[in-house]
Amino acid sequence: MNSTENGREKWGSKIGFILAAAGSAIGLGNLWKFPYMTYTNDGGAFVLTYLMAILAIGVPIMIAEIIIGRRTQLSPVGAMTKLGGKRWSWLGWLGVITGFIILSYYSVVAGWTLEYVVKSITGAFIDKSPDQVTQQFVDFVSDPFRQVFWHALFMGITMFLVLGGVKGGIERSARILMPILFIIILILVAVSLSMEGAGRAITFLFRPNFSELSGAGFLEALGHAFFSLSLGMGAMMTYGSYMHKNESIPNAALTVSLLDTVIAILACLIIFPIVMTFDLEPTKSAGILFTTLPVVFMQMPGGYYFSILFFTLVAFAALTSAISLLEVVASYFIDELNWNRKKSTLITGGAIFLFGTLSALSNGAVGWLSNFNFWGRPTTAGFFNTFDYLASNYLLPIGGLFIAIFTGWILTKSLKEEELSTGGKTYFKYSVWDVLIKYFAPVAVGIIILAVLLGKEFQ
């Protein structure tokens, strides 16, 4: 395939888009958030509900975003303006702003993974007690220099890959990173399934008992199905704008969703045997990755190598997501202000890095920032928690809700049918998707937003 079409960069192949879009969806949430949520919601019934929610909410909204992007061949602001007029341009801006905010703090946590790859290689966890490993993490997040250093390095890597363009940078990196990510996951799954607690883990994960699923667990399944696929922030819209016209949108969306879901399930098959072998209690905080697991790794046969592979896996997953977040922001300036890719990437990436130092420093030298109270919610980690709370609980679901409404009720049927009918054979049914995007998806995301307003958080 040509790398340009009508003067716009394009994916070099169908698999290029799928790997890049799957990389956007597969991130830190797959590797620690989904296992935590599955564990606290008693396993099988939650997983089955999540799978149904992916099909009924996630896939329809992903298809909607890709339709908008490919139809307009523009990034979110231009796409929404072209199809909906200036009164809908705010929705595109919301995606750009959301991507900017999320990447600013996401890069900080991603930087932690780089630190822990180095720690694993240098044997920093060998012969250390649980308290010593925990203290290592506390010392690390309290050190402003190290926080900013790793944040800067991670953002630098992300910018470097985005500088290469759609085919030469984003797609090429996805073609390298994603297969390695899958190989590492399969190795870790094989090791975990050889552990004593593997049988209990498999039964727990795949035995559905709906009497064990609470109403809150049902809402969490709905919420995570939406958040897991990088929806509501313009990433799929932007990536869709680089799709060729002869590719099937439904097939691509289903494949990306399948890959994302498989990774989440495999992450459970890595974590749960460890949890059940060593009688651990997963926590909501990502800190378990950097405090509890390193101790456990050192008690396992080959734990030194396991820890290196695990933190490399987490770093790769974070990087593939970060690339899409930066592209959402950079593409606005490329499309709307006619900046070249180098200028746009360096300026927007630099701005995100500087903004992200607020999150990096809120755990370190300027801990006094944690005394601030934003959005009526006390924070324990200053700007970091505030930005995460704002994006996860408000910006993303609002973006997803209005994308569903816009696609379902504003776009014409002929436009949608035209975009969805190209690209070869598919088992996709327009009538089913039309009902889901018009009625089910908006209601489900609306319930998520209502739950947040009533005090339920999706982080």
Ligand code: PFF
Given for the second form:
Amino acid sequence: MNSTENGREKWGSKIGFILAAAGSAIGLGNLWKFPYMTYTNDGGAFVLTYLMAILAIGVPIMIAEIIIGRRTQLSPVGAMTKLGGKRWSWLGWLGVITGFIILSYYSVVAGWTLEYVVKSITGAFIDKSPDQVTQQFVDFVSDPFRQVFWHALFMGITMFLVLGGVKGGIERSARILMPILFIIILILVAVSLSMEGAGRAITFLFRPNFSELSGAGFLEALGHAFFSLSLGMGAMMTYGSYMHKNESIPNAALTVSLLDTVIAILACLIIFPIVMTFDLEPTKSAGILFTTLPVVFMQMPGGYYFSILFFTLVAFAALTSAISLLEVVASYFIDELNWNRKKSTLITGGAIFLFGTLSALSNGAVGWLSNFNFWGRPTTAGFFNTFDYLASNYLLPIGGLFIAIFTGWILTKSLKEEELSTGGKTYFKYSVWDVLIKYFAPVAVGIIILAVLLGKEFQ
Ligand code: PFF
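The form predicted in complex with 4-fluoro-L-phenylalanine is what I need now, so please give it after the form predicted alone.
Below is the whole assembly, all chains and molecules, this chain first.
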């Protein structure tokens, strides 16, 4: 297959978009945030609400983003300007700024996973009590040098892969990393499901009891759908701009959303049987990944390897997401200012690294966790905390809202039908999507944003 079309670099294969987009979607959001949120929101009803949000809001908006990207063959700023004129260019800008902000702190947390790969290999958790393991985490996040070191390394790897370009760098990384990720996840799920607490974990996850889901939990499920599917900041738009004209957009969006959702559920199937089997303290749930799981691994047969595998897996997943965040920012300079890929990647990646040191150094690392009530006490605002809050609760939903409005109300029907009709057989129904993108998604997302503004924060 030709890798350029109308002069724009393209994915090298049909599965290229799906792999890269799934790589973007599957990340810390699935492996860490989702299990934690599910735990604090009491399982079943939260999971069901999340699934409905993915289907009724996430998939339609993902389709919208890909349409805009593939139609214009441009990254968000250029794409919005080309289709909507100058007065819509701000929406592209919002995406670039959001990507910049998210990656700055995402890379810091991803850096933690690298530290934990090393800790696992060197046997740092062997024979340690839960308190000692927690203390190791606290010591680590308050060590400025190590924070910045891992953050720098993670940004360095991300930049290196983005430097390789669409086909050679991004697609190749996803092609190698994603299958490894699936295999590691399946091994871990198999181990967890053989534990004594597996039955209780499954009941907890899949038996909805709506009396247990609070209004805030409901909103949290809707909001997390954006973060998890990488929506609202033009990441899917950018990846869509490298997609071939003869591929089916609805099929790609459905596949990516399905993979993302399956991984989030599998992450729960890894973590909850462990939590149930070892009767872990619920208040520590947000810290499961870094403070509790290592303890449990050490009590399990083969836990030493289990722990290495697990943190490697999280690091890989974070890497393919970070690549997409950087690509949104870097491709702006490539497309709009005609910088070459190297200059653009190095300068934007370098700037994000520097900006991220604020998060790494401001003791915000702990602050971000406490944003999720990790320490069971109110948050102390650090940069980290503020940026995550801003991005997840405002920037992505606002971006998504306007992408839905733009696609539903400004783009012509013939343009949309043309983009949606390529790529052969699909079960997609235009009329259903049209209602979702025009009415349902804007109203639902509008309500989320209003609720946040009125003070019902996701905490
Ligand atoms: N979807 C990623 C995750 O779940 O970890 C995070 C993310 C990546 C959000 C890319 C937004 C984005 F554009």
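These numbers come from a predicted model, not from an experiment. Positions refer to the first chain, counted from 1. Only the largest set of C-alpha atoms that superpose within 1.5 Å between the two forms is called the rigid core.
For Trp433, a C-alpha deviation below 2 angstroms is recorded between these two forms after rigid-core alignment.
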